[in-house]
Structure formats: C-alpha cells, structure tokens
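We begin with a single chain expressed as structure tokens, specifically the form predicted alone.
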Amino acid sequence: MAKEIGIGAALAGITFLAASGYDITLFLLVAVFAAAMWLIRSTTPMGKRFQIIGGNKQDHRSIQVSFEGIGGQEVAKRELLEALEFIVDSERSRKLGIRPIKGILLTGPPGTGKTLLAKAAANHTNSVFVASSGSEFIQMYAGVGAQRVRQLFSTARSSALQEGRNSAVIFIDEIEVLGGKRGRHSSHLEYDQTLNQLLVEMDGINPYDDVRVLVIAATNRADLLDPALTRPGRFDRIVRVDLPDRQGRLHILKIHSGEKPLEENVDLDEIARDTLGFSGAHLENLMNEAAILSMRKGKATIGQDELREAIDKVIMGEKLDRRPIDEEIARIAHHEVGHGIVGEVLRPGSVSTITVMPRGQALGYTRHSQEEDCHLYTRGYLEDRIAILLAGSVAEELAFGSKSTGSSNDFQQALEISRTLINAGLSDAGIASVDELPKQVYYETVSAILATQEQRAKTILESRLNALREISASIIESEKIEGEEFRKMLGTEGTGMKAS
C-alpha cells in the first residue's frame, strides 16, 4: 500500500510542476529509470532462495536418499562413488596426487534417477547440498543469469561453513539450458554471458579451500553442451544414466514395493520382464498404480492382477468409458488377435496380454514380453518384428475382406524398422545409408521387404483361421486375455521364448 501511495504522490507532483509551467525532462527520466529498476527487481528470481539441503543425516532438512536405495544403476554408482573419495579421503589422494574432480555430468533419459544419484552423493559425503535448475539462470536482462551463477557458488560455500561442513554439492538440472553451445543466440549474448561465469566459477574451485565444492550437473541433450563445459577440469566425468535392465527393474520394484502389501503369489520378476523401456519414474508409478487399483477393488493387497492391469496404465493411460460399436469391437479383436498368434509362433511364449479395452489413444492393445533385454538384433528378430506389426491388418482383411486406419501406427513403426534393416546393412541392397540410397531404389528396398514379411504374417494366419475367430469371439466377451490362457486357446502352452 505504501509503494502505491508513493507512485501516485510522486505522479501528482510532476503533473502539478508540469501544469505549473516547470521543465520536467529531467524527472521524467529519473521516473522512467526507476520503473526499470523496478521491473528488472520485479521480474527477476535474485531474492530466491536455492534449494539447500544439509547433510547431516539427524537434520530435519537431511537427505534421506543413499546409494543403497537406488536400484538399477550399478555401473552409475560405482563411477560416482569412485569420483567422490576425493571428498570422503582427501588426505589419501592428496599423497597420492590425485587431481580432486570439480565436476560430474549424469546423462541419460528422463526418470532414470540422476537427481537421486545427486542427492545420495552429497549425503555420501556428509555435505550441503544446493540445487537449482538450468532455466532458473536465463533472464532477458543481461548480466542477471551470470550474478545468479556467483550467487549460487557462494551460497554452496558460505551454508556449509554456517553447518561447520567443510564440502558442499551443487546440483544443476537442465545444464543444457545454461551450458548450450555458444553462439547460437544472435539477439544478445545474456546465455554466453552466463555459461562463461560458469566456466570462471568452476576454473575457480580449489581442493584445498576451507570448503569443496563439487558440481554435479545432468542433462537429457549432452550433445548441445558447449565443448568448453565437458573439457578436462571442469566436468571431468561424464556419467551415463541409462534405463535399467531387467535386473536393475526387479531390484527397483523391490524397492518400492517394500511398505507394500504385496500378495504371496505376486511374481515381481514377471513384472520386469514385461516393463522392458521403464525408466525408475515409471516403475516407482506402477507400483503406486497397483496399490490405488487395490484401494478402489477394496482389497487390503496388492495382487499379480493389479500390477499386470497397472502395467497396461502406465503404458496406454487410463481405462475410457467410451465404447466403439460391435463392428468396431469385432475388427478390433481381430487385429490384436493376429498380432497374438503371429507374435505366439514366431516368438514362442512372447505374447503377454492382449485387449480390446479402450486405453488412451489406443482401442486395443497387444503386450509383448522380451526374456531378456537385448542390445544387438539380427535381421531375422527384425524381421519377425515388421511380420507382427504387419498381423493386425492382414488378420482385418481375412476376416472382414477390408483393412482400417487402425493399422496406421503399426505401418509406421514397420517403416521405421525398414529403414534401420537398410542403414545396417542388413536388407537386400546390402551395405548403404537411406540418405544416399537412390529414392527408387530406397522404395523398392522397403516395399519389397513389407510385401515379404505381410505375405508371412498371412501364411500363418490363414493356417490358424479357426483359432483367430474363436480367440477373437472370447476377447469381445472378456474384453482381455492374458498370455498363458491364449496360449492354451491357441494350443502352444508350455511353450518358450526363442533366443533373440
């Protein structure tokens, strides 16, 4: 109320000069320099606080998030627990001269649990722990993102002297926001200004200040990081964060499923072999998905059933109360039918759920599980692949003699698989890229391989029609399968995985 009141005394008095016949240029200037000082104050974040958290583990404000806690990184923690001895033993590096590390850069998918690593570094390390995100440093007034950057380092080092700990841990999120590659803004240069004072704070840190400090940075785009952060000195380590294996997913489902009432029949390890491409985020969410599915059953456990409908969620999204209409119901079952039974005899015991269950954008939805995750793939699994993709609109044609525009994502992904056949060499035109390929010799390649691998998905499918009809009927009454079951309808139980 009182700033108010003094703009408006002010604005009465220069309009009583004005009236009065008095020169007010040089008012009007003060006036206009003091709105601007006004808004910069205004709309710039200096008076807010970072993220400060101590280390000691009997602080309220403690970290409570250790190594052991985080599942699925193995390789990730031990680099980083080798990185920080220089904290926790100093004085053993120190005689063996080693060069303290100033900077460690966690990349890799969203979710895979780089600001947890963070955490449980600085708690490792019994130090303050300061954050603060890329964006929070980009202003549009020049000089503002770089007196942030000071602010932050002397933030780090004057709340570990005030908590008498002699390190401290500064965790910047979206380093690529602040640490992009220079030269890319023409309008000003407020973004190199800024990544150059980072540059000058971490040439600045010294092991044998009265506190050490260590940056720790992550990144989702380590490729549009200036050259000059990731250079010896300044980020010496590059960590990668990658999405868990299957034994990294069953070692977090573990985790979170602790304080969980979990049935005895539940199979955690069936669980992570259908969740391969889960980031932590989203298996720490199926968890919380099944519990909720439980809670609204009315059950006090969580069951094998409510984890396997979770999966579906994370995946598809949630249940839609529309309904397509019975043709539309009948075209659908087919197709995810004949994705089924294709997927079933080429990858013997593959097929995980199957159903015609509206979820999100999808009207059906066929789950393939993988025995284990692979990183190399042949050009027959490849192959196998378009041949599935492809199932659904030739099991369509069959039985209603048309395809739809449900097929249209499977096409795109069968494309997609095509083209990485071409670039690795793997298809008829033998070893060559797409982008020099001739464009007729590109279509022909990619058609031919289509036509090949439809042309199989319909040989099986016309030697199992009965099946395919019979299965399709049951789904629109159940509106889901799981896989053993369809594998009993469709007489391959006990079947197994083939080797990828």
Second form
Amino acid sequence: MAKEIGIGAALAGITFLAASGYDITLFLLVAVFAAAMWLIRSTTPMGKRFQIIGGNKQDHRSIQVSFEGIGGQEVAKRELLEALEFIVDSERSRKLGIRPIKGILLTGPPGTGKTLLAKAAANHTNSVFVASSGSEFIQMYAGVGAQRVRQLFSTARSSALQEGRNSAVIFIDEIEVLGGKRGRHSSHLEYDQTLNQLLVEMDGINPYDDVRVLVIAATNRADLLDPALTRPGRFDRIVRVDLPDRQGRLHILKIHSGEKPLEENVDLDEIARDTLGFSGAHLENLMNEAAILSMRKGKATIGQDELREAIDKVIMGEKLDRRPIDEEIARIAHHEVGHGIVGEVLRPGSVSTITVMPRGQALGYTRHSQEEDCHLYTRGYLEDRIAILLAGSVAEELAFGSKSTGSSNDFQQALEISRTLINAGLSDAGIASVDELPKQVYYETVSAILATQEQRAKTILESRLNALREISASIIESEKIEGEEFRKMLGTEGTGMKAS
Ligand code: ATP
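Okay, that one was the form predicted alone. Can I see the form predicted in complex with ligand ATP too?
And the full complex, kicking off with our chain again.
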C-alpha cells in the first residue's frame, strides 16, 4: 500500500513540475530505469523463485518421499545413501577424516526418478529441500543468473535455520542449462558468470557449518557439463539413474498399485515383461491409465485387460475415433499379422498383442514381449528383428499384390538396425565404420542385409498364407488379438513366455 502511495505521489510531483515548465527529462530517465529494475525483480519474486519444502505445512507430502517408495534403482539408492552418511552421522565422518561430499550428480533418461531420489535424500537426512531448475538461472541480463545462484544458497541456509534444521539439500534439475561447457554460448558472459558463481558457492560450502549443504543436480546430458563441475570437490559423485530392468519395473508397478484396487488374478509380472523401455514415470502413468479405463467401464476394480490396454495407450496414445475405410483396415490387419507370424516363428512366444485400432500416429500395432532385458545383441538377433520389421510390407504384397506407405516407419527402423550391424562389425563389410565406408559400399551392404531378411520373411509367410488370412479376418472383426489366442490360431500354442 505504501508503495502505491509513493508511486502516486511521485507521478503527481512529476506532472506538477512538467506543468510548471520544468525540464523533467532526468526524472523520466530515472523512472524508466526504476521500472526496468522492478520488472526484472518482479518476474522472480524473492523467496518464491525456488520451491522450498521443509517441515512446514506447505507441500508437506512431497517431502514424505522415502527410498522405499522408489523402485528399481538399487545401485543409485545405495550410492546416494552412502554419500548421505556424512550428514546423518557427521561426527563419524569427521573422526575418519572423510572429506564430505558437497555435490551429487544424478544422470539418466527423463522420468527415472532423479527428482524422487533428491527428495528422498532430503527426507532421509531431515534436511530442508530447495528445488530449482537450470533454466531459472539463465536470463538475458548479465549478472541476474549469478545473483540467483547466490540467492539459492542463502535461501537454503536461511530456510533450514527457520525450520530449526541443520542441513539443506539444494536440488538443481536440468543442470546442463546452467552448467554447460564455458564459452559455448553466444551470450556466454551471462552463462559463464552464472556457472562461475555456482562453482564459488560450492567451493564455499563448509561441511561443519551450522547448516550443512548438499547440492544434488540432475541431467540427461552429462556430456554437456563443464569439466570444472565434475572435478573432485564439487560434484564428486556421479550416480547413474537408468531405465529400470524387468525386476525394477515390477517393483515400481507394485509401488504405484499400492493403493489401487487390483483384481486378484492380476499378473504384474506379465506387465513388467511387456514394458521394456518404460521409465518409472511411464509405469506410474500406466497404472493411472488402467484405473481411468476401469472407471470408464464402470468397474470398481482394475483387471489385467485394463493394464494391457493401458500399455498400448502409454506407448501409442489415445484411441482415435477416426476409423479407416474397410480396404485400409484389411491391409493394416494383414500387415500387423505379418509382423506377428514372422515374430512368432523366429522368437517363439514373443507376440503379446496385435491390434488394428488407430491410436495416436499408428493405424495398427504388434507388441512383442521380451523374456529378459538384453544388453548385448548378436548378429542373428538383429537380423531376426529386421525380418520381423519387413514382414509387414511383405504380408501386404502377398495379400494385395502391392505395398503401401504404412511401412515407412518399419523401414526406418530396419535401416537403423542395419547401421548398427555395420558399426558393430557384424555385417559382410567386416569391421568398418558407417561414416568411413564409401557410399556405394554402404548402400550395397545395407541393400544385401535388407534383401536377405525380406526374403526370409517372405519364405516364412508364403508357407503360412492360410494362417495370415484367417488371423487377419479374425482381428478385422475383433480389432485385437492377445498372444495366447494368436498362437492357438497359428498352431504354436503353449510356447508363450512364462513369467519366471
Ligand atoms: P526428469 O529428468 O524428466 O526431471 P526425473 O528423473 O526427475 O525426470 P521424477 O520427476 O523423479 O523423474 O519422476 C516422475 C514421476 O515418475 C514420479 O513422481 C513417480 O511417480 C514416477 N517415478 C519415476 N521413477 C520412479 C521410480 N524409480 N520409482 C517409483 N516411481 C517413479
């Protein structure tokens, strides 16, 4: 209120002076400068800039995240717990002469639980949690970022004191935005100043201060970080937070189904097996979508069908109302069943579902499950995958005498795998790098790989034309077929992958 009265009085004074014939240019310049400063400050009001979560009432729930509530990140949890020991038992660390850790860098793909781990760390050490993101520090105006870094650290310390705690966890998400290699940006002065300030603040952390500060940063691009940040004494510990493996996915599914009314026969292991490549965030979303599907159906519980459908929804998006014309549906069905038959012959029991309902960008979809998460692939495995990818267009050609544009995504993936084969020295070109191979040799090598696998797919499908027609006709009716039913129609029942 006092501010408004002051501004009003100043405006009235300036108007009076102007009306009395005085030169008010200087006043106007001062007013413009003051307005500009106000604008810069008001876009980032003090204290509200960072998300502060402590023992107070605001956002009390988020700090309740504990390590038990995080699934599938056992190594990351172990490393983090060890690094937190100096806060939990600082006396012991001091006696052993351990140089306490000031910073921990969590690296890994989006949605794998990096923020959760930082919150759990704050909870575990009974620290105040102050969160911010790299992009909040970068502004057009030189010096603003550096000032915000100073403010972040002082906010953490003062909030901890206010809350009566003796430690604070500062979490900086997307650290690569503020901690990228120096001198790479066009407005590098501002970026460099901001990063330098962060280094100064980290160097100034004294582990035996009244408030012990731990900085936890997260990034998906650790390669972009300035080496000064990752040198010992700053972010000493780099913890990988990877996509969960099958056991990890099962653990996360169990965590997120905790309060949901699952039906007795729900098999979460099957869902974990069918969700290769899903992050924790995807799995949380899957559980949520399954609950929404149950609600839509008017059910009070969540069953396996809703969970399976939720996988498709998370992978491909919402079902579309737009229904393709009948000829298109027939083509899509043969295309998908082509993938399915070749997939089943080359990797028995791998087909999970085949659908012909349009979802997101896709008109149909064949979902394969994988028994184990693999880290190494053989030439045979990769060639099988190419044959399965090309089987869609081969099936179209066998059934309709022509191919369609529906295979372009399959071809793209097949080309990628061919590239991997060449780069890994697994092709007939021998040990070679794609970038160094003459274009003609590269083209010939890829063409040979694709032609061989296309022929393989053709041979498999030609001997199963009846099954291709019958199963396609069946899914045109039902829109969808599950793995077991599909294997029954193909005559390979009993080969389905069993949950171990
Ligand atoms: P980003 O890199 O995009 O910031 P992130 O790695 O920080 O992502 P979080 O924000 O921690 O990911 O996770 C998002 C949500 O996904 C969480 O709120 C939680 O519901 C779920 N989630 C992610 N990982 C896990 C996990 N390991 N265990 C349980 N839930 C998880």
